[in-house]
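Only one chain comes next, encoded as structure tokens, the form predicted alone.
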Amino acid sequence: MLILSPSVLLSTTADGYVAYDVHLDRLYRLNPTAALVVELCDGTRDLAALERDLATVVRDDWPHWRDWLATAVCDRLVYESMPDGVPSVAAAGPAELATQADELQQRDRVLAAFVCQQRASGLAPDDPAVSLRLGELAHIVGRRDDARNAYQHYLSQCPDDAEVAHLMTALSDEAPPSRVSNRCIEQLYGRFAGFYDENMLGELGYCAPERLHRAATSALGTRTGLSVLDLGCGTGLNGSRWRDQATHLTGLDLSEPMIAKARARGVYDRLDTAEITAWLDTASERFDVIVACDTLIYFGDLTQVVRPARPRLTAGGVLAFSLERGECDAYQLSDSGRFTHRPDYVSSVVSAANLTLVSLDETVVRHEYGQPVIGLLAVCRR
């Protein structure tokens, strides 16, 4: 009699079946036949009588899936009798599936760890933080149903986290909100701050402080001296690059966690915990150099910030700023929370806050997932 492995569990797909060999540690992608017949080896046919309830499926193809089904066999995916020795994932409880998860992820291996989540959140379905890393995962690999129906059951048991209630937005397909909430923004940031410069500069690449960096000097020629003012600081890895050419550096953000973290740097003269609409709209100062790296990701409507930032410029100052690159609407909350912008839109919000666009450029700002994320810097002088 045929039958699964033990140690495999399956996962449907928009096409198919995914299949992780929990003990061999191996991932096999099924088409929608490949699923079937491998449904079908549940211990109570043998090969004949496969072929008979497979008759009007495969039709004349019969013997491609038979020695397809040879491949599988001798790939352990599929078995001729019940084994001896493999253990049966059944008995795997719901702490070891996630724990595997993790290793899985650390390697990489992240459609594998979303199916052993999967199935660690089928057996501690009222596990909040269980749902939550299955949303994690599903988000990660594209699934995009299976991401919103996980945050969905995770915050009917904790409805306070802002910070997946927004990507719950982000993945509801509805319109978009004009901006981050300041609640979500706080609770990412607090969370992120611990590791925030390990993980931009080492597992993602972080470049856009460089760049952004270059493009403005570009725009300010050798001037020196200047007032700059760092809009979402955060941990000082912009600033640090506007220190030798600044009398003097302020930074502002809204995350107190990541000013801490800034002010341990020891690159600015001031430090504000502020909300930056609201900080430019009731500000007296004015600065050379306004900056905002990976800033404005957290706003659509780039009005927001790019009016009130005008009249704190200096008569020749400059505003500097980076976003993601968006294809489709003037701007975009993306699957990761974060804001596309097309780069016409922002050649309009420019004009319309009456500066003038000195330079718009393309160019990779990180890599997320293993794919570079494509930016914009943007520089503009009043």
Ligand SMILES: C[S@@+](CC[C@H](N)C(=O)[O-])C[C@H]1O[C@@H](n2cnc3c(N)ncnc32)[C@H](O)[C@@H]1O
The other form holds:
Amino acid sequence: MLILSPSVLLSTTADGYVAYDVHLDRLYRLNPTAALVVELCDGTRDLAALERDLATVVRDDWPHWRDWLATAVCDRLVYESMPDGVPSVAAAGPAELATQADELQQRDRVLAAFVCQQRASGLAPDDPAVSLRLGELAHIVGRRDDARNAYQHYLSQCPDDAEVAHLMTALSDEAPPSRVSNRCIEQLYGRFAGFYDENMLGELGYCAPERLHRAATSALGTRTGLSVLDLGCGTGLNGSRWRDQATHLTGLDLSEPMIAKARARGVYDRLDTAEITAWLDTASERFDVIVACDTLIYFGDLTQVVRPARPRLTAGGVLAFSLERGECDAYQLSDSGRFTHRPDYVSSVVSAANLTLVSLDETVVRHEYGQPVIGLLAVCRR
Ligand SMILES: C[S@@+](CC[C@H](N)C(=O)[O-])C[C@H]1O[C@@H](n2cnc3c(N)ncnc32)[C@H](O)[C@@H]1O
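In place of the form predicted alone, output the structure of the form predicted together with the ligand.
Now the complete complex, all chains and molecules, led by this one.
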């Protein structure tokens, strides 16, 4: 009697199953017919019975599926009788499966991690931490519906989580907000501050500060003695690029833990914990350079920063900012929870604010899940 390996977990996909063998650490992608074949391998059929039950589905293709099954038996996805010594995944509890999911993710086996976490969540539906992890893993593997469902379930238990609420907006088809909420930024960077530099410079290969600085200095020439304002200064990775050219360097950021890191870096003359648009609305000083590196990715409508930044520039002063490049709408909230912007939209916002666009370059600004993130570097002059 043919039987699916007891150490295999199945997860439905839009077109079949993903099967993960927890014991052998093997992942299989099964198309709809393969999915049906393994479903029918439930210990009640031999090969002849399987052929009979599949007849109307596979018709003349039976020889192919017989060969496929022979390979599945060789691979130990399917057994010809209940095997001895193969641990059954049915005995694994949610904590064990969640731990396995963490280990798999560390080894970049994210789809397998998702399958394990999905089972963990089925076993512990009332544990918000399990739902949250399921949402994260579903999000990473691009299973938007699963991510939405898991985050929704998590939010029903933890409604105050502003980051997850924002991700739900990103994963929905709702109109995006004009910028990411203060609460979300504060929560996100309150958590991120402790490992921001290490993560950005290591795994994510973050190079926007260096590239934006190069683009801006080619517009500024050899000018030194500058007053520089760093919007969303974070821990100071960007500000430190400007230290040598600046006689006065101001940083501002909404996140107090990020500001604390910037303070410890010791490159700024002044640091303010403030929200950018609120700060610009009340500011009276002028700067030779205003720079926003990887900050306006949290703003959809760029006018809300570009327009009030203009009067804060000295004559001939430069506003430089980096973005993530988008292709569809003028701006769009992507699944990552960050905004992307289309180049022609950026040009139109700059000219509507009565600034001259000096350059708008495309470049890789960092990596995400091993893929390059294409950014835009905008340099404008008053
Ligand atoms: C990706 S980090 C970039 C930090 C730094 N510019 C760098 O290049 O490393 C984005 C920063 O923008 C800040 N931020 C986002 N939205 C903000 C807002 N509306 N007002 C002030 N800071 C904001 C965040 O707190 C975070 O520190």
